[in-house]
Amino acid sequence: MNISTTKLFAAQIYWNTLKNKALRVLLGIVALLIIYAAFSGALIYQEQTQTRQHYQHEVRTNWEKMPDKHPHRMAHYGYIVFRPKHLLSVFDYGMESFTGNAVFLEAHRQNSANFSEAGFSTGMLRFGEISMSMILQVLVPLVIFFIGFGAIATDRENGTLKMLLSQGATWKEILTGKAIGLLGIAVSVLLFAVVVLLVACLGIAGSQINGDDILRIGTVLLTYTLYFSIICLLTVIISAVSRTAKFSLVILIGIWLTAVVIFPRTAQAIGNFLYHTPSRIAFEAAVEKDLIKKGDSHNPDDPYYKALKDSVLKAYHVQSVDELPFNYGGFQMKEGERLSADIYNQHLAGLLGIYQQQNNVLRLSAIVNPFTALRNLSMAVSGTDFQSYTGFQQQAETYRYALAQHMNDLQIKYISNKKPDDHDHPPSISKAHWKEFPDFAYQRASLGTVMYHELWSLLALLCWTAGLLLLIKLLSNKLKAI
């Protein structure tokens, strides 16, 4: 294959596109949409981040200002934690609008995240949001199809293709060169989007782009380049095998509709059909049923906890809990918290397993639909996927459990077993203990962990690229000029 000839075909596609007034207007509209999406995303990020930080600080301040109290009352007073937004959510909103962003943490009870944007919005949200990722994933491929549908088919119709082949150009040079030219246009749009993204992120008050963010942006650049390579190769191949440019355009639009609209919804529906999830009421009822079977830590006559008390009294060689060297009520609450957390986590693991099976159906479909592969990768790298949400939920539950058990430990250590008389003050401990327990600190998954979870999606994009390159090589020996 002659490299100079290939470059010539690539330059022809690239510069002819930029010379065409209609296509320049079209690309200009795409650029304006990218700018709008970037800065509206940055504004949303800044507003929501400031709001969450404000209320998280307020929660912490109120917690530390609580007066002297019984530690178990503080455990029931509870705590609220907010899910911090990732800086790259400016680029890809992912599931951010549909998953809750605040969790109320209390003793003996696990709550899900609430206050999603979808919960406060009108029904217009179901029509989608204009994000940078949506433009690059959905609109740019359509633009590439529109630019390249006649790349080969038009030359075949007007006889130019036969002339090119007769002058020594090969099919491989023509197909590869035109694909590279289309890719040059797509990558130019992508690079413009990355620059706009960086400007938008740097313009957010108080934001700092760290090394991890740079690596994630680089990963976005790599994965979207792979995706656009697939789009451009597919465009050239369809144009090459089509008899007319009109037929090529119809096929490409059909592929776009199938990949972007029909296939993802179908795969999601199949996943929901194969792996049915229980309703929230059914889930909570199942947890409560198992808790009742195990015992009630607030009931001193419960068989399980009565046996527990008897064993403790026997171990310490005493006749009543008043003689124990620690607060038995706190000890019982600690055991109850452990059991309730274990039961809840078992049910939650089962529920998350069902969600994972549903997501796996969509993830496996990436092998036949590169749009799905890119969407999964884009959300994961931007920290707006389901894995990020469940990671926050699990960290919040870990914090809740540690908080409840810390309060139980304080009760065990500082509260007397003897009940106060009517004229005595209710038992309490110093409010200085509230400050001892640290604030919630969310730990994001590393980029390596994220890519490990989405390895299948990355392999799907690589396989699609390699497969289409191989197809071009095979077609180069079989295609005809007429």
The other form holds:
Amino acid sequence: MNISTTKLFAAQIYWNTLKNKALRVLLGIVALLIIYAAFSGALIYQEQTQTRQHYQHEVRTNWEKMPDKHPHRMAHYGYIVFRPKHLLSVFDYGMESFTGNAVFLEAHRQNSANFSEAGFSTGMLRFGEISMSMILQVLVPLVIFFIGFGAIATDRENGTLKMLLSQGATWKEILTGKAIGLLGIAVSVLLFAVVVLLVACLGIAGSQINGDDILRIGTVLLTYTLYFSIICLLTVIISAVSRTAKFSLVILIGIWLTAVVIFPRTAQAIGNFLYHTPSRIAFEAAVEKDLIKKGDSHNPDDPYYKALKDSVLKAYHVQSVDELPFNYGGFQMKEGERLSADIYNQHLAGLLGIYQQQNNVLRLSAIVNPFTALRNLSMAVSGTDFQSYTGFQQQAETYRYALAQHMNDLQIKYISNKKPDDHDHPPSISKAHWKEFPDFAYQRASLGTVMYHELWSLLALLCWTAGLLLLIKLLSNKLKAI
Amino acid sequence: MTVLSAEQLSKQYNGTLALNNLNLSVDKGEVFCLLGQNGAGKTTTINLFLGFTAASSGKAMINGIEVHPNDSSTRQFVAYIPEIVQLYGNLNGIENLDFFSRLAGFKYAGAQLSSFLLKAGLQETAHRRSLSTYSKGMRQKVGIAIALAKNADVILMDEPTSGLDPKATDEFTRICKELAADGKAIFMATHDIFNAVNVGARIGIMKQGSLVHTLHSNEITANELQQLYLETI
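Having displayed the form predicted alone, please output the structure of the form predicted in complex with the partner chain.
Let us now look at the entire complex, which starts with that chain.
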């Protein structure tokens, strides 16, 4: 393959596109949409981050300001934790708008995350948001298809292809060169988007941008370049095997519709059909049923807790809980919390397993649909995927459990076993203890962990690129000018 | 000196014989015109010389080298002018010529490119105009300029005067004669009997894939050729 001939074809399609007024307008619209998406994404990030930080601070302040109290009352007073947005959510909103942002944490109860953006909208969100990722994943391929559908088919139709070949150009040079030219256009749009993203990130986070954020932006650049390579290779292959440019366009739009609209929804529906999730009511009822089976820590006559009490009294050689050297109520609550958390976690693990199986159907479908592969990767890198959401839920539950058990420990240690008289103050401990328990700090998964989870998607993109390059090699010996 | 030859060249498409045992040769500086109805095998012959399709049997040779499909080794000696030279409408004449010359491995300065276009008969005022504003005749001239810039030994033309007005056809004929005088071998498939007599040194008449007659143009008038052609097809 002659490199200079390949470069000639690449340059021809690249500069011809930029010379074409209609295509310039089209690319201009895409650029404006990118700027708008970055601006609105940054605005959403800023507003929501400020709101969440404000209320997280308020929750903490209120917690620390609580007066002397019984620790179990504090455990029921509860705590609210908020899911911080990832800086790259400016780029890819992912599931952010549909997943909850805040969880109310209290003793004995595992609440789910509430207050999603979709929950506070008119429902129009279902019709889609304009994010930078959506433009790059959905619109740019369509633009590439419009630019490239006739790359070879038009030359074939008007006889120019025969002239190209008669001048000594080979099929491999034509296919590769035109694909590189198209990729040049796509990567130019991508680089523009990355620059706009960097400006937006610097504008809202400034010096807070860290190495991980830069690495993630680099990963976005790499994965989207792979995706665009697939789109461009596919475009020239379809154009080369099509008898007419019109047929090529119809096929490419069909591919776009299937990959972007039909296939992801079908894969999701198949996942839901194969792995059915219980309704929220059914899930909570099942947890409640198991909890009742195990025992009620608030009921002194409950058989499980009565047996527990008897064993403790026996171990301490005492007749009543009043004689124990610690607060038995707190001890019982701690055991109750442990049991209820165990039961809930078992049910939650089952539910998350079903979600995982559903997502696996979609993830596996990435091997036949590079759009799904890129979408998964993009959301994961931007910290807006389902894994990030469940990660937050699990960390919130860990924090809730630790908080409830800490309050139980305080009760065991500081609250007397003797019941107060009617004229006594209710039992309480110093408010200084509230500060002892640290605030919730969400730990994000590292980029390495994220990429490990999305290895399949990355492999799918690499396989698609390698497969199409191989197809170009094979087609170069099979294609005919006539 | 023979630069283009066919030896018992045949081509079948799905059992249908498109070209049957063709034997011909074109010498340096000679114009060979091939007449025949649509589907007679003219374009198939050109496609075989260009290596766009494989021969079912026999050989197509250029400069003594056998042509093989998708093997570009013989294409360095060949230039091709189709019935309609479309090229790239958003580029001007110079840019189109530059692009196609570079494909063939030639990099010319602007003045040289202009001189090729002038030699092909394209007025200088048109050189920097977008090709989308060109007439068919003007596009054909850019096609000739591409052949000139490539300095090809053989020029294959597939009905190049189809759709040209008489003046443009006459100009095209003149240029072809100049090219032949410069030593180029021209193989032209055409329906234009009068032009064939005018420009061709030899004329072949093809029927259903077979070369039925080969005549020297100085042995026959246009009217006689027309009569023979009508009797043959």
